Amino acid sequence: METLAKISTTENILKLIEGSAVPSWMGIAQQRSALDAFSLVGIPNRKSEEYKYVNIELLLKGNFSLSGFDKITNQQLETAAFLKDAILIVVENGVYNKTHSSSSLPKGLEIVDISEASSNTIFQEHFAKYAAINSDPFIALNTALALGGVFVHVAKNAVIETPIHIIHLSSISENTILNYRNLIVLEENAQLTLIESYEKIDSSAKLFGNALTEIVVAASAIVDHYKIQDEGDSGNLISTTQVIQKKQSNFSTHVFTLSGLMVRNNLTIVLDDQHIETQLNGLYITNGNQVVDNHTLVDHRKPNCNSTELYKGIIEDKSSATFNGKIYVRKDAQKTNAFQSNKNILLSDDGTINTKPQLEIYADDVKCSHGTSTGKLDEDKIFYLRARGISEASAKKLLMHAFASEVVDTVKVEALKEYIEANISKRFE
């Protein structure tokens, strides 16, 4: 097994790619042109704009493997599936395992390993087309080296009532990079409710995970999606969704960070067509010396769209938080609906948050708005509860949670609600 004792520099991965077996189900060309994107861009640092709040450079500093993967138990599984009614994807180590998978689906949906989908015609004209290997670094790196994943179609008119939950479950014994990656295709009329969870087997080893998901919302399509990373204090992930929206079609996004020593999400929304309507919340809860950085840019390219936004943040200790929003409206979308909001708690005079929403507007018809809030818990309302016989931490407890509740209250999966619900409590004992 390859490992290599010090990664910090674009050269050395590649000297780690170069001794280890990468992936043969990918194209050869396509590949190669992933690997060219990476060395020629190489892992951002802090020079870089768009992580300079994140030291990718300093995580991947010791040895690390491509495959210093364990296998993960049957118990281990069923704890993670926390949803007993829904379609069931399970993605171990970055593979689909079909055998613990849901084998019964409904009319219209077909489940396929990412590997075994190229000669899908469906996936041949969507895979790799949106997410641009020269837009990033670790686009590229996932492109060239992704082990597996899914491959998720909706046929035309087909509406999937019962939600499907892809569990990215990783165990390993060494510090490792995983690099997995899915492809979501909704055809015209479609309906989806997914549910992605990333988790990390209890090990003090490293993880670096490098997740990459493309979801295609074709006309009239309804997709209502959500992300919970839940990685432990020793699991580093980088999660890239990125979208596209055809004509009247509907997308709601909702990403909850309950744990993982560093997560960073870059969600990159194209709004490709009039009459769209979008929507993007997210949570994150930071402590100790997690570090969060929520990247989002919505894309509108056609009139007549309208994308709604709203992420909150509560940090404690000496976590970090980053959120950086970004608003782009072309010449051509006219009549345009943006609106922006992200408001955060700082629960220790140690946590930090830097928070950027940006506008950027060449239509001059449009109604945009965009605003941030960073604050302590509100003293007067402590002391309201606390005259009413409450304790001082029940009381913090209790306007934290209502704090949350805005973007909980999103969430339109019953079972998951009271999921989410119970980590947050965890996470606020």
Given for the second form:
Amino acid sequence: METLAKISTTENILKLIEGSAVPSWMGIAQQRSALDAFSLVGIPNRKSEEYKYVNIELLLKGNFSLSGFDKITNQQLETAAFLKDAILIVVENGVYNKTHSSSSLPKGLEIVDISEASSNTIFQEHFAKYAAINSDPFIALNTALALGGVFVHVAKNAVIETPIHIIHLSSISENTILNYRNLIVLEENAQLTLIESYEKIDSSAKLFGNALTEIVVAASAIVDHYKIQDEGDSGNLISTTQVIQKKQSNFSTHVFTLSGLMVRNNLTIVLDDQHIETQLNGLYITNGNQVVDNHTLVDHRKPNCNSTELYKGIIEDKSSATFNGKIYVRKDAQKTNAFQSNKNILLSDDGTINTKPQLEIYADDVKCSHGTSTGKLDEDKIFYLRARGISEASAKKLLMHAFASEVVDTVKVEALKEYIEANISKRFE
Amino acid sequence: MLSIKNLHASIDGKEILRGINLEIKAGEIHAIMGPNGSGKSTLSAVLAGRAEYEVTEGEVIFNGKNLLELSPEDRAREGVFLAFQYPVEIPGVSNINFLKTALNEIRAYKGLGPIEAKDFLALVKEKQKLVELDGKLANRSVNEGFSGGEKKRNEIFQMAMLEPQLAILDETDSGLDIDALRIVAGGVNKLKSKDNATVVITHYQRLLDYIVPDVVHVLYKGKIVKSGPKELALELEEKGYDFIKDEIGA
Ligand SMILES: Nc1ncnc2c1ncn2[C@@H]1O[C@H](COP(=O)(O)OP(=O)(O)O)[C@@H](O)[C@H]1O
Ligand SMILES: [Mg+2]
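Output the form predicted in complex with the partner chain next; the form predicted on its own has already been displayed.
And the full complex, kicking off with our chain again.
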């Protein structure tokens, strides 16, 4: 049965692709080999080690389209632009919408529709060079089918003070598979704050999004990266972030999964030189039947680098959360400091948490540690608060905020932090 | 104000309180003394509404209301305050936010609107002074990284902020040096009025030099075996608890 199901889901998708108009901006040859790579592995089933806690075959059962989009209204776009002081990039149904994006850009910043970037030499140098099509079927699928997205380039020494906010907003009228991608390149010594948000206009049609962002952080460049995932009850999202860091660069990422029926994050960071700093922060708050799966990989390839990872989750109802944190410390990577921590609060008896730290260390002079914990809200703390006149519900809310604050406090953009805090408060009502 | 009649309570099927009787009137200070494990903290936990303890017999009436039927928060809102023997640390919840939430929920229970921000800050300042609590502590997370003495002082600070009618101080003196003891006792005395009452649970009579009780009770194996004037505390200190055991033939 398992094999039959696998063949049918993958074949369904291949058939769908055959019968649809596929954009060709990536180049037919590259797309064809990506599609071949995808067909070889197919949609992962529950026997697949990397995807065993998300039943993707089930999510892709039934009819899907590659183009079931609805027009998005100005009002909807304005609501999605929740940061007032930001350089706005609108990616509407997987395609860059230039009209609604910021037009005046600071010196050193270039934003190009990714489907029109192929003649750009920097684009050529980096595009699809880091997310390998044979490493994951969704990278392959994306490389075969991506509709659009943006190419963002920050010139050498340019410090972009205002955060960039890429709004990925989708609206669909039938079940739709949506592939889209971005390429972000920072040259030496450049600095950028990048916020990616993912939202879906509420409807009963199911969205299966397959989003990919490659980020190149050249020597001494600094990137502060955020993902806000909030697609609601009918949104399924595979969200891949592939980062490469060069000498003395600093990359920090903060992934907030606030809603979505299924969210799978594949975050890979390659530390490809010495004296690199990397911080990974994640917060997921799940309820109902949500499935949230965070897979992270920090690949220490060279000596003298530091990485710190903190993921926290609050799991309610029948929802399930997975954290799989791989850290590779290669033979060359002496004097590596790599720390990882995953903490969860389970609020119900029916919720599930799978947490798996995976450290593979081939160097001998390193400091690495990992820790995981899963518990309920502390009864002693709840009682202490109640004994001061605070209701049980508010006591729990205070404690959940307190738990989340360790991650929320890592947000450096004040307005974004307020937005996230308000969103979390609403969740705990 | 408080009337405890034949109170029995157990935990995990083990009976800890075995028939407590106690009457407390407004304006009074009662001391409860007793050896380790006699049930002092259990009594305060049962009064504060800790769910783990099962009340198997007896009643507790507070200002005409059946206290045992109220949730812990409603007991607090009615005016019962427990200063914990071991205050918990709550990282990520600021002391100030915690107290504001508490104060406003108590006010809402009494039909009052939330306190004005500036009135709240003035109140914090005033009460901080009363217990000589460092302003920095008030802004930190609840009890996080506080020394033993600071935690106890923070309990009295909270009591000062919430102005309860009945305060139960569970070994607030233990772990305090003499200066801290004087400050804590000074705070309690300043908050004392003819309308409120205090129960001081202690192991040593030392605290009772500063907070002078109207009555001293001796709790032993879950029962009040002896009550008397403040001199009883001195006698206990002198002779130890053994004399009680002899007296009651235990
Ligand atoms: N949570 C608990 N579970 C089991 N036994 C308990 C618990 N709490 C208290 N006890 C027992 O109840 C008795 C009274 O404890 P306690 O009220 O803390 O005494 P005191 O405060 O007078 O030292 C002791 O024998 C103690 O071991
Ligand atoms: Mg005790």
